[in-house]
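Coming up is one lone chain in structure tokens, specifically the form predicted on its own.
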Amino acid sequence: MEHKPSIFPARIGILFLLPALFFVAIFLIFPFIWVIIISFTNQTLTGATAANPQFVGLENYARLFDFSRWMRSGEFGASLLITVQFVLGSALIGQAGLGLLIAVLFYRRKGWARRIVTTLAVLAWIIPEVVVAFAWFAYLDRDSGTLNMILSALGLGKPDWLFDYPLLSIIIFNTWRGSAFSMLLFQSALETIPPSYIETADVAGASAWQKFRDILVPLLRGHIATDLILITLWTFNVFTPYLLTGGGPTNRTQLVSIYTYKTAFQFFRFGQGAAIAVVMMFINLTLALIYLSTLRRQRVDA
């Protein structure tokens, strides 16, 4: 006699998932839907529209994409351009490049130098953001900062880094803080490469650059793509530079995350802030889809 499979295990599994689904709904799905709803209103924190917000349709989105003021200082377009420059410099070139450089330099090497560099990089990554930001603020201070004291002793002057080079300062700051993830990812990936590949190249007389270009990079291509997409997602939404510059001077470091914060919580325009957040969520969703499609292609190629 044929027995039908029991449906109870599936029901029990769903029962165990219910607490997690509840928290996902409360802390992720509901806020997501609520932000979308608010983005179609003129809700503010104070005034008549605080208690009785009105439906304004796409007015908040039209203001964001008003190309007559798109690139003015302090507007969404200018903040988006600054964010793209920050991501390119900090994530794609800085964090990925520095992380790969450290991993390759210490590939197949043991000893105290590797342990010290790895430990310092990880410490920079795990120290609380507020502590790191204030430490860098003190480091870059014009009058009594450590960097300017060193430069002054060498006769190179005392530039005002946070005023004259604000975007460069936060790019270097975020690169220093976030390179540990790329370094650890590439170190793990390099450990999977058979040593015979490098040994064969050594016997053939290949230079360090040839081994990097012809052996390491092709074998690390999938890991490089994964790293670039992940740190792009994180860097696109980072808020820590606000602790260093406040978005200034004159909005020159006003990333989209800072622009959203100021719109919603300094000027109390919740409707406009929600519209910015929705646009950013769709940008993040696009990047996440690229990430998933990249992983799928890697599985197919494998």
Given for the second form:
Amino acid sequence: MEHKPSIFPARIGILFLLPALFFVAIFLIFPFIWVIIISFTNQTLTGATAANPQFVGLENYARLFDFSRWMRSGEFGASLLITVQFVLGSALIGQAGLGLLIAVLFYRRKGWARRIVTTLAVLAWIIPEVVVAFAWFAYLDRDSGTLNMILSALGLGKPDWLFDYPLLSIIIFNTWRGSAFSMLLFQSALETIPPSYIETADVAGASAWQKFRDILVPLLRGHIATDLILITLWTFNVFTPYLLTGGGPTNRTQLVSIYTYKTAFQFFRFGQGAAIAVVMMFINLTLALIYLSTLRRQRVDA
Amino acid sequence: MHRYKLLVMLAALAIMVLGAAGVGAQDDAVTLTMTCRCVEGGVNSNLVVWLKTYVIPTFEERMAEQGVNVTVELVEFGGSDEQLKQQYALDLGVGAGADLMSFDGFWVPEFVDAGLIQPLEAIAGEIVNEWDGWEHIPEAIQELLSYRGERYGIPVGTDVRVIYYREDVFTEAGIEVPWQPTSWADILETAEQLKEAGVEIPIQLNAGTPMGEATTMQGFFMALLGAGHHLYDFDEEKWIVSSPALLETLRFYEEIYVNRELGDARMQLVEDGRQRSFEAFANGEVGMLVEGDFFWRSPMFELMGVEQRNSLVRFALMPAREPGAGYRGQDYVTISGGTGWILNPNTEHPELAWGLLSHMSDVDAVRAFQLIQPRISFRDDVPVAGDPTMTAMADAALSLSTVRPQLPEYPQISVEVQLMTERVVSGEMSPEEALEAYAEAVTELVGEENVIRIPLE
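Got the form predicted on its own; any chance of the form predicted in complex with the partner chain too?
Next comes the full complex, this chain leading.
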């Protein structure tokens, strides 16, 4: 790396960085280490082990990976499987798919339809979580929900959404909730494609599908990868469905984030909760590393 | 992200500085705070009325006469019992929280062991023992908020559990009232009759994790005690984790919810199921509901009003599986809990806080409460007043009653009980499988040396 001339000497630069480093240490690195330490203890919030926690080695981790009950409802394996389904359904297929669809449908179009759809998608994204969850809870209620009022008026019956299809419900909810990010990302990516590409294809008589497959997708590939990794990372940690279903019924929507919360703050088992958090951190770290290396490869390609 | 956190911290700092300045400005006035799961017009509405119209004004007046300027603030908590407990544990863990906290007796041991709460005497000193109210509180009721011989709070009363039914619903179904079953078979038969008559939910016996302790107390214990024993062997000091009675209890659940579909399993599995069960009962959609007298005093009072409640709602005792087959050989069973108020060990005004607690527990205050909400009081000099049904419930059930083991591991075991019933009523496991999973989980919690397995059949 070549030496660039700068206003301040390097030492003063470090001095300016110190306050930031201090806060990073206090709010990020210290809690990180603390969680790892707690995960090796039987610390609880109440009971004798709250006052005098003991070191239990890998017991908390062994319990997480106890394969004799790994997949039993409410256990770690089952939660992990639900989370994977949730990420696949709501992030990769739902948000990225819907976002791409909206962006491409309105590509090179102006007017009220585009403005309305874009505004609605962004609105769904920026309304506070609690408000959104409450609205959906009321919307999906079996007996007095708006959705079932409409369905029964059309003679389609009254499905019990949050009870019979809880996972599907939170997948649809999260798709609705978060598609705006993918849409905005793809919209701005599409703006960077020179119009002449599409115009040339039009002259050559290419169909819409051919234009999409042979021009847009290859040019958007990098953005699609970025989008998928980012929303996977976020969706993996999302907690809002708790406000809708509480993880139930019978743990059928117990995402790993909800599992962690319940273990630590409902059953007060901090040690066990910390162990789950550490495992989650490693999964997130892996995803983040994939993201960073993809970014780096893109920069090299460019 | 870091910038955001910094901002929050700066804001918090600013609030602290301003707050401190505010307190410093008028240091002769003292503010005491109290919290309960109570909301005016909502849950335990009567408690709020009593606190706001009697306790707080009379206490402030009394203190003013002594030249002390006290303001009492009531923080109304509208969440569930479980959420309140979570709030308390987190508040106390960081040295915060209201000066007086309404507290469920069975939380005491685990909070004590964690060092989160202290005996009254340790907080407020010798004046606690000098209080003349203690001699009017029976030993058994003092026990509700005691642990290892120390008193942590003053109870507000105790309760009993019975089966509630609506006279009009029963009469319409052709069932003679007053109705009193003498066995589980009677209950199932009545439920079948109600079902035939078109009653939507013939019986509701609480199960599942969303209802929390209500499942263990109003559902599980009411069945288990009728099948012959307690969850805990008080002589051996061990937990009974597997037995024919436990299996019978789960089969009773299976019969109600899975085999005959006499109860609505959905209501036991959704988040707000308990409130739904109250509303369904008030609407005449539920035939029999096993509940505590809280149900009579609070939800029925709020949802139906006194007149309609008194003219329509009836109660029956919960029978043992067969006559004489219940706990201690009883024909009928019930179980009691009790809530009360504790002092926050972090309070800045321990003597004043005790002053408020003893003031609201004196004979005049308790009588004033009886006028607003008649209930089984904790004082032997204050009988239930003005509610014959409440008196009848107390007379019929109190002598049959027992309590939960006052042990720090009980709350966790109770959660396992809730999970066990959930597995059966949702059809996820058979009674045998659910019982085995329960035995395994409890053994892991308390250790092999603290459990008893009675061979099945």
